[in-house]
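The chain that follows stands alone, in the form predicted alone, written as structure tokens.
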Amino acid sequence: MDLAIMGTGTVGSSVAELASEYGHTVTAMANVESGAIDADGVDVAAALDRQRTDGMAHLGDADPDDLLAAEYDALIEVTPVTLGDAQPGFNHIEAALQQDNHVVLANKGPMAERYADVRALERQSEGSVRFEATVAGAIPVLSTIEDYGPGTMTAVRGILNGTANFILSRMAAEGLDYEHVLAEAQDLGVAETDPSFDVEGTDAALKCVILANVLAQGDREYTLADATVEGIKDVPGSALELAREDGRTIRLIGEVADGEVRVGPRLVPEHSELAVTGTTNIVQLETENAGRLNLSGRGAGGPETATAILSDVGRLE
């Protein structure tokens, strides 16, 4: 399948580098400043080397806007998440679907903030929209829900942000305070320079909103405004110490249940499935007929998220 990649950051670059291993050809790729387009296949290694050494303006000679009109079968949309109108990601989706091309997303914004609009565009197109990579990186959460049937799921909960989980698990294990562990996480590259999206619970909430939309099957549309969200900045080390004395710990848990979306610090048994450490994510699916399913693994990272994207591409063939 021919792929056009909009966004050449960590994830988009990984998709471009791995595409050929999955039998696909990158015919176009672009960042905010430049693009590389070749109907016979872009020289991915050369383009990314130019971007790394000379800057984003040197990815290629094409204008980024030209990518959407190029020849491709599936648009890979991996631009940064934006809230509200979810632009420019939503416009990219619209342009691809209007040309009857497929869309595969890692960008959470459109599916969390404009789910109904995306689905309406999809219904009018010969193309399909897939978005496994918007929830929990490499963990096949959405495909599992799809296989079992959204109507058989009674609740979803889990740890959906590796940065917050790293901080809380380090605080618990070492008796350190929040600010100390945050600085450590930033030094290690686990946390961004501005970590607010992760530590305030927004990232986990967006993923839960997407899950809520999938489970609702069109009966209701959820956005971030429908979620009750609390972050981890105010969790003191003393609270983790008291929890440990009682055989428990604290994790940032996202949950979709009874028509509600909630994210916040929760007490969990110290040796339970939800007490994963480091940057590991875990999602629990409560089903009507198969009991509880636990899915865990790497919830972020370039090759990890690219794997989820390319798995979605494979489902389109």
The other form holds:
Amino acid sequence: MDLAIMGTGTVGSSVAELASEYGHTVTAMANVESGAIDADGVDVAAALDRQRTDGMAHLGDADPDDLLAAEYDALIEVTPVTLGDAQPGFNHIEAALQQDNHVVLANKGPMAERYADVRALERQSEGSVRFEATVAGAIPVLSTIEDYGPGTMTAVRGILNGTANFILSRMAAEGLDYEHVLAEAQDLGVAETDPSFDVEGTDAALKCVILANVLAQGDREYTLADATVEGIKDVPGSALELAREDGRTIRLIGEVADGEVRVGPRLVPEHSELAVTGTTNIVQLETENAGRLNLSGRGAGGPETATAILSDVGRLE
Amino acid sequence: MSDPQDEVRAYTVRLELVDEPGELLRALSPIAEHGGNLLSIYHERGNLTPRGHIPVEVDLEATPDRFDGIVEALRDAGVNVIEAGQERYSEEVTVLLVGHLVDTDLSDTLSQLRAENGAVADLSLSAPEGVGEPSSARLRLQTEQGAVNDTLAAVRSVAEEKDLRVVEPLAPGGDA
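Switch over from the form predicted alone to the form predicted together with the partner chain, please.
Now the full complex is given, and it begins with the chain already shown.
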């Protein structure tokens, strides 16, 4: 399949690098400053090398705006998340679908904030929209829900943000306070310089909102405004210590149940399946006929997220 | 579905007995006579109630109809029944409270919860930075069967009033 990759950050670069391994060709790729377009296949290694050494403007000679008009079968939308109108991601999706191309997203914005709009565009197009990579990175959550049938899921909960989980599990294990562990996480590259999106629960909430939209099957549309969200910044070490004395621990849990979307720090048994440590993510699916499924693995990272994107591309063939 | 009136349930009855020979037997006979099944008797002989009586706790099983008859018969027999009800606290829920617990009057917080819920079974407080800084408390609350969500709602409302943070269990009363 021919791929056009919009966004050449960690995830977009990984998709470009891995595409040929999965039997696909990158015919176009672009960042905000420049693009590389070649109907016969972009020389990915050379383009990314130029971007690395000389900056974003040197990915290629093409105008990034020309990417959407290039020849491709599936648009890979991996631009940064934006809230509200979810632009420019939403416009990219619209353009691709209007040309009857497929869209595969890792960008959570459009599926969390404008789910119904995206689905409406998809209905008028020959192309399909897939978004496995928006929820829990490499973990096949959405395809499992699709395979089992969203109607057979009674609830979904889990740990959907590796940064927050790293911080809470380090605080619990080492008896350190939030600020100390955050600084350590930033040194390790686990937390961003501005960690607010992760530690305030927004990132986990967007994933839960997407899950709620999938489970609702169009009966109701959810956006971030429908979620009750609390972060982990004011969870002190003393709270983790009190939890530990009682055989429990605290994790930032996202939950979709009974039409409610809720993200916040919760008490869980210390040795329960949910209490994963480090940056690991876990998703529990409560099914009507098959009990509980636990899916865990890496919820973020370039090659991990690229794997989810490429498995979506595989499902489009 | 069976008629709930025919369903046998567990009850706890607290009685006060005068310290005289034969009193316990006199108190128990109306239970058997009215169709109750005695499960256990806790006779606190060394302990006296404020009125100088001996407290006895009796667990029994009966249908709701028969239980009403038992309580009536006990009262008719002159036995002082302090409390007669279904097992009062059969569920527990543990929560953490975080914030200025001491400055916002912890004992008032606890009495508010007690008024709403009946029983704070256990409290642990941790204030490593001293009372001026945010501290944490772990509360084990006992609650009536099926009332865990009401109890949590009461905790939330007290916490909101005092600007405290609540860390709730993922599956109240369950084993997530």
